[in-house]
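First comes one chain, alone, set out as structure tokens in the form predicted on its own.
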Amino acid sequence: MDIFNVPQGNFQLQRFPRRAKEALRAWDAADEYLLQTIAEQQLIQPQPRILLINDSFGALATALAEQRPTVVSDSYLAHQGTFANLQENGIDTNRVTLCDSLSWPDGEFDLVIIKIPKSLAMLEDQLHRLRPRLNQQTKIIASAMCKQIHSSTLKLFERIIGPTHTSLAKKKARLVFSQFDQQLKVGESPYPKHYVLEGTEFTLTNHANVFSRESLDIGTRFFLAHLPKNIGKGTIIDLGCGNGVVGLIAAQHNPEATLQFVDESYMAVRSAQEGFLTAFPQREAQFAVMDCLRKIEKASVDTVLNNPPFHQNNVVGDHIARQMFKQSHRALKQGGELWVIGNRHLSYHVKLKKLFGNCEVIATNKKFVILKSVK
């Protein structure tokens, strides 16, 4: 476990989910720069209302817990990581209020701290939601590694919040300072977005943090063309559901099946829910924000459909896919099936065959492969 040394104190922090021999820290240089600047400039006033946005593993919330901050995140894992790190440091978890990305707190704030997200659309949506919670005295400070801050990033702050400038770089990190301009004519947020799925009458809902908001990506399109159609009254889970299009088409192919949509993104699950209920208003389904299938009962599922992500925040790797495969194996009934699509070079077939003892290629093209493993 690593020690996070900042002016606010020394804290033991870990990434979440916790993994043996974790080589990556639960914070970055942008977190350090941000907290040092807050202390140096004395930005925290007595009895402040502090809003933290996009705190990945709770590093900022843990360091500022004495000030009882409110934390907004779209990530279930970020919430769980925050709780775990607070507990690890003996801090009462009630000192931090957690809100999801669709349930923002009421009232105005004195200090707003933003970790700039990878997605410009997500940042745009968040700045729109933030604006009604600002006043002329609110201090707004954002941070990220330099490679994540572009001219388009600064233009969003200027267009939605007000005058914006950046700090000098420090350890490849940079800060963004923005001043609320009450006179700006901003308009409404463009999110969520909607489009009709080609070849169907289904309208997909896409909140700002959903992958491929404007149209269907080529991997998912390939997967949809080969989904199973013989599940009967079984249970189908769309794991890592995004906007829920895979589960939606699986439901169309299997009218007697029970659908469950699972993702760690609150915006993804809400998108899936809105799209499914629009397409099948009389049909029941379950929608859950969770860490993979951790809360799903053992040996209770007939089919899992999975297009696993190969990154967490800005870290690329197959650890999420491996976790999804293991938890799918646990959740599936004997004879249950895991269907996976991935880029050919990721070699998911090796991992699946080792875990399940079998792996069948359902379809392949130059870029993608669809695999099936049976428990």
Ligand SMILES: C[S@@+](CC[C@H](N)C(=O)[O-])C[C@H]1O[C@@H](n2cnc3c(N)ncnc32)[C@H](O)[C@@H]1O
Given for the second form:
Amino acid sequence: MDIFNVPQGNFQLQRFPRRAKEALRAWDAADEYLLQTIAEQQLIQPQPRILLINDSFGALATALAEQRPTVVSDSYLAHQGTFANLQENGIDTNRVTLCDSLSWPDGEFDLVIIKIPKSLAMLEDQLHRLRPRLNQQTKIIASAMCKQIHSSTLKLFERIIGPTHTSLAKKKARLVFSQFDQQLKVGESPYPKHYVLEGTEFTLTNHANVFSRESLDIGTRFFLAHLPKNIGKGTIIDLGCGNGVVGLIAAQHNPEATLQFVDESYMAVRSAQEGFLTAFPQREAQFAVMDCLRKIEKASVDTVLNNPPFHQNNVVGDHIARQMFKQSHRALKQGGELWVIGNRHLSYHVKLKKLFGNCEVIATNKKFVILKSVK
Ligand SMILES: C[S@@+](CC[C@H](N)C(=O)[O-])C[C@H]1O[C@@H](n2cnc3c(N)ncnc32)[C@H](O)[C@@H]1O
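Form predicted on its own already given; the form predicted together with this ligand follows:
Below is the whole assembly, all chains and molecules, this chain first.
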């Protein structure tokens, strides 16, 4: 296990979900730079109220646990990772308060530490939600690897928080310091955004961190054109639901089916719920934040529909997709079906064939392939 050496102590940290041969660390140089600067500049006052935003696997929360920080994140995996790393280091998990990205804590904070998210939309929404929790004395310090900090990132801080400057780069990471300006007129967050799904009357809700939040993704569009129809009374899970568009069209094609929407992003599940309830106010459905299908009973599901992610945070790879396929196999009844869309070059058919013993090509075009495996 890797040791995270920072002025606050030495901590054993792991990424989440845990993998037997994990090659990647659970923190980056931006976390180290933040914690070194907080110690050097003595930014922690006695009994501070500290807010940590977007801590990936709990590196910051673990190092600052003594100060009882509050953590806001949109990721269920980040919450689970924080919990596991606190436990691993013998730290009482009650020292850290975990909040999801739609239920921020009340009150003002003395120190706000932000890991700048990949999505500018998410940063914009978070800065809007942060503003009422600041006062003139609040210290605001953000960080990311240099390649993730653009002039548009800094403009957002300037526009929504106040005067902003950056530090020198250190190990390819940079810090952003912002000063709260109470006089700024910033208006409301533009999120969630809505659009009408082409060819339908359905309006989709898109909270800031949702995949393809401005318009329908081209892969998803291809998937929608080939979804299963009239499966009868079964359970259909939209796994990695994003704004829930796949489950929504599956519900339309399968009027007797019961839909479940699953994602590890709180904003995704809330978006799916709002969109579905607007489209089908009378229809029952379930909405759950979880890692893949871990909380779903074994052999209980008829159909899983899945457009898997090809990255976790900034790490590209098919490790989450593989987890999703494994979990689907476990959750499906005998004879149940997993439908997957992916880029042709990702070779999902090899993994599915290995797991299910079969894999049929339902449709293909220049870029995408839709596959079906039966348990
Ligand atoms: C490519 S997007 C698909 C979104 C939507 N189904 C569509 O087709 O437009 C993949 C989704 O998987 C979700 N996801 C990533 N890791 C996950 C995990 N471990 N468990 C559940 N969902 C996850 C992401 O948050 C994202 O919403």
